[in-house]
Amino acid sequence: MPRVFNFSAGPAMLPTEVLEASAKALLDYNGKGFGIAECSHRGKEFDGVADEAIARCKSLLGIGDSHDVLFLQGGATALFTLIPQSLGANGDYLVSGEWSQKAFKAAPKGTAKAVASSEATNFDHCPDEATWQLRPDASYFHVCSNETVHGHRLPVWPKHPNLVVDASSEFLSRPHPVADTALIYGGAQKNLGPAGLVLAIVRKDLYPRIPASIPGIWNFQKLAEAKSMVNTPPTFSIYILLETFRWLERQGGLAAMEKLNAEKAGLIYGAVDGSGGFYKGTVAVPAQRSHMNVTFRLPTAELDDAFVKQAEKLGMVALKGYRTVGGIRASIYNAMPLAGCQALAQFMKDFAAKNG
């Protein structure tokens, strides 16, 4: 059966590469008799996929000494609770989405701070710099990237001695100011990999803040020094993530993902903004929009139900809004082709010409 274009905001489609070589060496890696997740992570097999797995990430970010790559699980809720426990209670939050709105929450109360909101208008942007009442005396500063739910995103992330990252659903979507960031995570199941693994990238110098509470199973530096095995990891996941590392070099890297991407978007957002008044973007700030997920909504209910089940029909399955917030959102990854974003602009012009 052939692969459909699949715009679901993850678990998420994965480049078709990524798949065959992870397959292949599901069942024999390497020639070795055996698959890459049937071997010991304490072997040479697993700990050569590791150190290449952490050199071509650094390669791709152009990250230093000055950081360290980790793998850790939980998902990207995990982090929410361990950042101020590890990092200091009283960070500084940007909430602008479903996601940082959720880290906000788990942040200690009474300690922990919403330097600036934009829940009063549904979060349909992300707050005005000029807005943000950052404290000069906060442990950090955590802001969530890219909002999948809202589809809005940072253009630029802010510069912050401690700036804090939940990058998960535009991680290595393109290049990213490592060297200016204290710490950036996000689960693998949108841009990376499969779900259960959690990449995070901990700048050294935070380590003498983690208390010695906090278990060795979630220490960030007694993880890096174990090289993310403290105990057994998601072997196989973070195979695959190696691999996609490797299809991400070959596509020219980040940079080259960037422009890519921004075609990708551009044809939806063309569609959107072509249709007369059809199709409404939920993002009240054009410059914000998501190059990632692209929301936007038909002039009824009924009509939005009708879009994803004609896509469906056609090959583009997973376009039915987030729960919440209902409408259609697009999440158009890395893995996406451009052929994808084709293919629903077009589907976008003819149900409109058809509904309109």
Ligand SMILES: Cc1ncc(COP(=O)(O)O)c(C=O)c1O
Given for the second form:
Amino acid sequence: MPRVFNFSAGPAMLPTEVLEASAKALLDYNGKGFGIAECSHRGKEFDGVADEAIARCKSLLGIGDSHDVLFLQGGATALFTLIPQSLGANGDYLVSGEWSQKAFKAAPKGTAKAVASSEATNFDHCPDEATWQLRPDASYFHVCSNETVHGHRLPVWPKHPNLVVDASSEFLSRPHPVADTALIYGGAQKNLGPAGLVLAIVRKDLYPRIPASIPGIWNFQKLAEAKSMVNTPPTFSIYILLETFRWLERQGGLAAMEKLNAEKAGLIYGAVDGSGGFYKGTVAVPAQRSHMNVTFRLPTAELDDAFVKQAEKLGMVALKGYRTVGGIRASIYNAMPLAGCQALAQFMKDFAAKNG
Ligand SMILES: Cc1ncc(COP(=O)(O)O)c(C=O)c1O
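Let's see the other form, the form predicted together with this ligand, since the form predicted on its own is already up.
The next block holds the full complex; its first chain is the one shown before.
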């Protein structure tokens, strides 16, 4: 079966090699006669998977002894709900789009603070650093480094002694400054694997802050000590994550991914900018344009619909924009090949020539 170019924002396409290797391991793991989803998480087979996944994640990101790698559940939503309860009620939040706003709303009212917001302009950019009203005594500073819905990113992660980053929709799409970050988390379903699994990287010096009232199942320190196996972890999801780490290494690591992702995004933004105004990007600050979620509109909603339908016939699916934003969103995570972006850019040119 040929696979289409799937521009879904998440759950999103995964590399075919990752799917093939995972499917094989699901049926039979290393000739054992059972699959990797059919053995105990306390046994040597899965223990080896967990060890290798942690080691490869650390090596890809250059993580030293200061941070732990955790595999969690409940989605990124569970994480941004848990963070204020674990690290302190008075977090500062940069509210730059759908997801950072949701994280802010999950934090305690009255003590958490929005240091800046771009809601007044429908989150068409991330507020300029000069406008952030950071509090020196805030327990942490939360940002979403790539706003999946609104299509912009922080080109460089800000500097803060207790930076917390929701990197869901750009995790491992480029190198990340882990050493300068207190906590990085992301739902796996965009760049890393299947939905439900969360990758979190936690600085160990945060552990003394975690109140005793947090149950062990949600306590970062206890989870780290148990290699994320306080209870039964989503073993097959972690296996797919491991295959993704292996695949990323074969691609040349995160610096190589960053270069390729910039080239891919450049093709589509090039088609937007070269269309004489037929396509309009939705992001007001060009330097903040996301390399993962490319958002733009056509002159009318009817043309948006026709664009989505015609693209689908050509094997390019899931291009419809998020319901609150409309227009088109092309999500081009690590697994989207260059050929997918070339095909979309060519289709954009052809469609504009016919309908412009
Ligand atoms: C940036 C970002 N943060 C958080 C979430 C929420 O993730 P989940 O559905 O895994 O809770 C999403 C989902 O799309 C997202 O894109």
